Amino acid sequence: MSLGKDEKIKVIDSHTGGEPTRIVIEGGPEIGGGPLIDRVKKFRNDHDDFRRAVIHEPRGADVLIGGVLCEPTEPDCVTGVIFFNNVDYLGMCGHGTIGLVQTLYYLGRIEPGRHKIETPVGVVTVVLHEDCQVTVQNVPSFRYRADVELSVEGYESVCGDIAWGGNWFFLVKDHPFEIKQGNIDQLLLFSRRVRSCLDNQKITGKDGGVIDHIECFGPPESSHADSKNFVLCPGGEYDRSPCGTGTSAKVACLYAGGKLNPGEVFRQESIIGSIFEATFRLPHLDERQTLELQGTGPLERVVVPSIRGSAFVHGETTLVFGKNDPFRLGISK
C-alpha cells in the first residue's frame, strides 16, 4: 500500500456458521494474471502489507478470514478467490466460500443455481440454494495417515490422523477435555501444543505439507448433529464455524475407516453449536486420471466432500488507511 496518500478499500462483512468472513470488492492489490498459486506468490512477496492492514487490529481481528475476488483462469468460473488470515495465505476456505458466494449474490453478481469459483488449490463448485443456503463441492480430500501417536507436554500420549481437505489437519481422537463452550481456553492450550510437537517432531502431511490445523471431536450437543469439534486455525485461533476443510477432512477419515458410505449424510457442530452437513462421493474416471496425474493419494481413500451451510451478511464497509494514521498498515505482534 502506498504511504504517500489516504488509501480507501469496500469490504463486505458476513459471517458463516459464526465465522467471520471479509470480501474486498474494490481497492485490492494488483497481482497480475495466471495461475492463483503464482498470485498467492506475488501477494506475498509484494502486497502482504495489504494483508495485515485488511485483517490486523484496529480494522480487523485475529478470528478475521479475508479474500480478495480476482480473474479466475478458467473461463467457467465467476471469480477467483485468494483468502488469506492474520498469518498468512489459505489455500481453500470452506466457511469463506460460503461466506463469498452469498457476498456475490448480496452484490448481485449471481443468483441461486450452479457455479464454479477458482483457489489457488483448484476449482470449487458451489450451490446456492433457493433458502440461501450454500452447497459447496471441495477439493478431493483424503486421509493420509491414521493413528499417529505423539507425546505432548503436559498431557498423556495423543493419538489422531493426518487427512487433507483443502488444508492440512490434524485430527485428534483422543483429548482430556468436552468439547464445549466452557472449554474453549483449555482446548486452545491443548491444540497449540500438538502444533508444536508436530512441527517440533518435523511431522507433516504429504510432500512436506505443513499441518496447520488441529482440529479435536467428539460427541455433540446438539441432538441433530454426529459430531462437535474444536478447530485451531493457523494464527492461532480458533473456528467459530464448524470448519469447511476441517469437515471435509473428518468425512475423508471416516470413509478410510469404513464409518461413513458414500452419500450419508454427516453432521458438525462447531464449538457454538453451528452445524454444517456433509455428503462425500468417489471420484469419478476423469478425475481419478488427473489425480494421478498430479500424485494426489491415496487414490482408494480419495473422496469429494461436499458442505452445506449459512451465511448471513453483516457489513457493507469503506475502510480508510489514512496517510498520517501510524497504525494504517495494521498493529503487528
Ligand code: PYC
Second form
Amino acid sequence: MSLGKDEKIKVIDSHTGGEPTRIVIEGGPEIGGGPLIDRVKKFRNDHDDFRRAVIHEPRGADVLIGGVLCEPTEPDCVTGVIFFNNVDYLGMCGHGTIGLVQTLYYLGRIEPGRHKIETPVGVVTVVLHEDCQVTVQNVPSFRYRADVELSVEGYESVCGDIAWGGNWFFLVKDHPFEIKQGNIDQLLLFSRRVRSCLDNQKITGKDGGVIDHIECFGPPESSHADSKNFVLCPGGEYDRSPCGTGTSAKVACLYAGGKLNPGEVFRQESIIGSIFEATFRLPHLDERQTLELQGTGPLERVVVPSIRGSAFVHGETTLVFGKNDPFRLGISK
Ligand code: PYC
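Show the form predicted together with pyrrole-2-carboxylate (PYC), please, the one above being the form predicted alone.
Then the entire complex follows, led off by the chain already shown.
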C-alpha cells in the first residue's frame, strides 16, 4: 500500500458455517501474472502490508480469512483466488471457497451450476446448487503418515496422523477433552502445544511442508453428524466451520484406515455445530498420471474429496485506509 494517500478497497464479507471470509473485489494488490504459486510469493514479498491491513484489527480479526481474486491461468476457470489469514497465505481454503462461490453469485458473476476456480495448489471444481448450498471438489488429498507419537508437555503422549487436504494437518487420535464450546480455551492450549511440539521436533508433511493446522475429534452432538471437530488454524485461532481442507484430510485418513469407502457420506460437525457433508472418489486414470508426475503420493492412498456446505453474504463494505490513520496497516503483534 502506498503511504502517501487515502486508499479504498471494496470487499464482500460472508460466513460459512460461522467462519468468516472477506473477498476483495476491487483494489487488490498488483501481483502480476503466471502461476498462482509465484503470485503468492510476490504478494508475500511486495504486498504483505495489504494482507495485514485487511485481516488485522481494527478492520479485521484474527479469525478472518481473506481472498484476493486474480486472473486464472486456466481459461476454463471463473476466477483465480489467493487466500490469506492473520499470519500468512493458504494453499487452499474449503470454507473460503464456499464463501467465494456465494459471493460470486451475490455479485451476479455466476449462476447455479458447475464452475472451476484456480488456487495456488490446483484447480477445484465447485457446484452451486439450486438450494444455494455449495459443493467443492477439493484438490487430491492423502494420509502421509499414520500413528505419529508426540510427547507434548503437560499431557500424556499424543498420537496422530499427518495428512494433506490442501493444507497440512495433524489429526490427533487421543486427547483428554470433550469437543464442546465450553472447552475451547483448553482445546486451544492443547492444540497450540501440539503445534509447537511438531515444530520443535521438526515433524513435517511431505517435502518439509509445515503442519500448521491441528485437528481434534470427538463424538457428534448432532444426530445428523458422524463426528465433531476442533481445528486450530495457523495464526492461533480456531475454525468455526468444520474446515473444508481439514474434513478432506479426515476422509483421506478414514479411507487409508479402511473406515470409509468411495461414495460413502461422512458428516463433520464443527465446534459450534455447523456441518459439512463429505464424500470422496478415487482419482481417475488421467489424474493418477498427473499425480504421479507431480510426485504426489502415496498414490494408493490419494482421494478426491467433495465438501458440501452453506455460506451467507453478510456485508458489502468499502474499507478506508486513511493516510493519517496510525493503524491504517492494522495493529501488528
Ligand atoms: O475450510 O479449509 C478450510 C479452512 C482452512 C482454514 C480455515 N478454514
